[in-house]
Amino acid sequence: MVNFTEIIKTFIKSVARSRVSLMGAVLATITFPILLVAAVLDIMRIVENPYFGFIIYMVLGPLFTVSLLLVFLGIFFFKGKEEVGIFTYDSLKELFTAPNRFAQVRKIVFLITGLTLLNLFILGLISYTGYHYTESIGFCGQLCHTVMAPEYTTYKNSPHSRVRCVECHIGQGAQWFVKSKISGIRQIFAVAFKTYSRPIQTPVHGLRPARETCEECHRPELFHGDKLYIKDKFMPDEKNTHLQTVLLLKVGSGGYRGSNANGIHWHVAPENSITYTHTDTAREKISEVSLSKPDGTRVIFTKEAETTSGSSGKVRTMDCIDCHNRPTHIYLSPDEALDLKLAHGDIPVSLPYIKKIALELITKPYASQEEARNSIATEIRARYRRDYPLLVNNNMPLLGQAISGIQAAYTENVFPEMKIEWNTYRNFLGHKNDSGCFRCHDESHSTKAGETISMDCDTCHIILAENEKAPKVLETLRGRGL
């Protein structure tokens, strides 16, 4: 008769007699407690570090799985020279066919079932938490630090900084899951072999359909009314003169409870189907715009300069991303970056010519962010000690604050290691540098009858004040003395 103790001893001997099983057992013994404790720490968020998660789910998890497979394969397929007792085919056949051996079979079944359930629990826990780790912000933005540093930095400073990366980049369902994981494997190899593009190209052709993504939170048919927009600007003069532009943006809607579509979001109203033909991958050179109206008529606007360029182009239906092409990873221009820091008080306005000096320094070429930080700090201190020694001696913390603000303006927008300089990426929201709205609204796209796409400023906004010091309209809106 074979008792339970004998089964355990035989199991241990069978493992010891196979080098493969022995290696797997040693590996499992080492990784199991470490993996279990690490997973618990990660689940309880005691340790929040993307590399900690990587070690758990990308190294220890697979290693533990491999160790269990080695134990199984070693016992049944890579046995040593001596037989392994009850774990041979004949012994197992006898146990499961002889009526008087039921007690031993039951003990074996309980043992195997217990071990299997324990291992399945651990593997299930690791698989579940590992899956969520691969969809975490830390995994997407922090693991491949050099490559994704620009995207992660701009993401943190964006209006969508509380929306997980996967909410926009990965859709629901098995199709998007498989697509994202296959793409992820390709990206891992690109990072490992340093074959990724510098800078990272905007994935305009690889993202989910824009309306399907954006309208999970935003509903254009419910946008309505106008929005007051105030733009702060600081002049590069001695007093860093603060100017403000006040706009009334005609946000409008895509139709709301039977009302007609109006304003900026008229473009995405269901009754207005707009397609355009672009002759470049960036979608900036637009040769034709087609508007299908609710009554079934179609109006086509063409731009002769683009239609005669020799490229037939690609047709695209207009959606959110054609204007909001950088809703999250937003890179500012040098002026915008400094104006934002000055408006928020990160750079003290009281320092003479700080805007002018900062603009000069952040637009210089640097080999790395570290070089930029050091050069900015050294140059700022040197200039103010030379030109304003009394001010520096009495306001050292103020100078330090200015240095930190200027460094941040640079490092939040320029990443030399990834070849991202000022204005590397175009933002179509607005009409800077004859781009954005002016791709179509340039009065150069016309119909055969001579009708053009309007370039009138009042189409999308009303200018209430433009580059004024303390605009009176703001006093009226806010109330005097506020």
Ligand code: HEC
Given for the second form:
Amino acid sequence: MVNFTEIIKTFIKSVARSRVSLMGAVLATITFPILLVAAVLDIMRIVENPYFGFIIYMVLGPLFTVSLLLVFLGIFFFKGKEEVGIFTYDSLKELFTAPNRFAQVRKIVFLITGLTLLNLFILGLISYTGYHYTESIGFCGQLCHTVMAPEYTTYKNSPHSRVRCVECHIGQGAQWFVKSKISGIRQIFAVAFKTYSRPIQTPVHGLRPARETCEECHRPELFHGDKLYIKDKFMPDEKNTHLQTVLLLKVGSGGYRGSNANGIHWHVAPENSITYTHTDTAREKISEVSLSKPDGTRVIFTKEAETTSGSSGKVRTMDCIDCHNRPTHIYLSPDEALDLKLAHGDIPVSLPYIKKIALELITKPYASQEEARNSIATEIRARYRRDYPLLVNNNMPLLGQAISGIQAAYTENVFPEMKIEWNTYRNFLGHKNDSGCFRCHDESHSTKAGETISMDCDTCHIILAENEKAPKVLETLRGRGL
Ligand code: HEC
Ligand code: HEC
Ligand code: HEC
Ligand code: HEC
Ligand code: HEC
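Give me the form predicted in complex with the ligand now, not the form predicted on its own.
And the full complex, kicking off with our chain again.
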């Protein structure tokens, strides 16, 4: 039988003979306990910090692996002075034929097998938890703090704040996993050397087709019915007059239980396939739209103005992202941001002219969010103390609330450090600035026969009220006054 202490002795001797092995062994002895304790703390979720995960899985893990490699490399290849033996045929022959040498070799082989199994287990554990770490929201959204702050902030405030970044950006399957890791390594270099672009470019090239990611959770072909869309607005007058727009959005479906595809999600019905050619990177200038119908016919709409712009353009198959390009990184316009805060009561509507003043303050240029916060606070205090001293003195908290609401409207949408101003990122869901749906639905893309893609207001929604004070239709629907 093999003598265990003998084996250990031989191993220690071999290690001691090689400087490389010794270095490896020292490194392994230092990293191992730290790594083990850290990994346990992480797995038990006792410490939850993205930098902690980074140190365990991106620094300690690889260091430990390297140290083990050094130990083994040293034993075999870089021995001490007397035996600097790269494997030559002679030395190999001697190792395996001379009886006393072979006994030694056998011991080392046993030990190495044992140690390798143990190491494989530890490395397996670390790569498994490490893999989960690189898929975590902390890794994607918080590690490179300044770079991802805009995406992370908007994500946190969106309906998808509980969906992990990787579920939209990578999805299932090995091919996209590998792609994302390769691009991830490039991104780490970009952050290290600050070569990333500010703002981060959109659209994301190489984003997995949305049909494979979004449809893990949503199935528009099964949507049905319309959606009541209510938008609150506040005027820049003394009373911050509250107006509402009410639409019935024809959300539609890709064909629900035998009924035909209809409404807005008609585009993603299994039987329709729409491709389009765009002549710019932002996909805003669309020169041709091609619709393949279930019966095999193709309808092609072209827009002369865009075809003559020189570039031949890129072809893309329309999917969810061509409308929902901001499902989670939603940046609002200054008006929208303030209207939302006023509607939710984060900014008190009772302060005279608050909408007007706030709009003026948040649209000024600032060098950083910090500067914006300070400037907003000082300005609001100064102006209201000057113009409405009575109101302010009797109700101090009101001003504080207004300040934090206005600051939030700014810091949730503008990130000077990443050069993200108001309206840096376009939202295609709708037709703001004649973009979004109106990139195609503009009555200027036409077939040879002269048919166009409809811009008729009733195609997509019925306008029930537009900028009305207490719209009658809401009263009717809710069965009571507002
Ligand atoms: C609900 C799906 C979804 C989730 C969850 C999600 N993203 Fe995105 N992300 C998108 C889409 C869609 C785009 C824009 C794609 C386009 O226009 O090409 C995008 C764009 C980006 C961009 C490019 C800049 C931009 O705004 O266009 C970055 C960077 C990014 N996401 C990072 C993240 C990070 C970090 C997280 C997690 C904190 C995350 N994403 C979570 C869907 C998602
Ligand atoms: C892992 C599941 C998951 C994935 C993947 C996912 N979503 Fe969602 N999505 C949700 C959930 C859950 C909600 C509902 C959130 C709520 O109501 O608070 C939602 C809500 C929505 C809404 C309604 C938002 C609103 O304002 O009410 C839209 C639109 C949407 N998702 C589009 C998308 C698109 C486009 C993609 C692909 C880029 C996507 N989702 C990917 C889970 C997912
Ligand atoms: C032609 C543009 C367009 C395409 C393509 C599109 N959507 Fe939508 N989708 C919309 C609009 C517009 C709404 C309503 C927006 C609103 O509620 O403000 C909507 C609403 C939704 C909602 C919320 C439904 C509800 O009743 O609240 C989900 C979820 C959704 N879409 C998912 C998807 C997914 C997944 C895809 C891709 C398979 C997709 N959409 C493709 C335009 C589109
Ligand atoms: C890439 C081009 C493109 C974009 C962008 C686009 N559409 Fe369309 N849409 C089409 C085409 C093509 C048709 C079919 C027109 C026809 O057959 O006359 C269509 C048809 C429709 C229809 C009628 C469907 C039916 O029942 O027959 C609705 C509703 C619609 N679109 C809503 C929207 C909305 C809302 C948006 C923006 C969120 C949008 N579309 C963006 C190309 C587009
Ligand atoms: C191709 C589809 C489509 C057509 C055509 C269309 N709209 Fe819209 N419109 C939308 C969608 C989708 C939204 C909702 C956007 C959102 O979810 O933020 C919208 C929103 C609106 C809003 C509310 C905007 C706001 O937030 O204040 C108004 C007002 C409006 N549309 C007016 C019109 C008028 C007027 C026409 C006719 C010239 C028209 N629309 C044609 C798709 C369309």
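Numbering follows the first chain given and starts at 1. This one's a predicted model, so the numbers in the text were calculated from it and none came from an experiment. The term rigid core refers to the maximal set of C-alpha atoms that superpose within 1.5 Å between the two forms.
- In this overlay on the rigid core, F438 has a C-alpha that sits less than 2 Å away from its partner position between the two forms.
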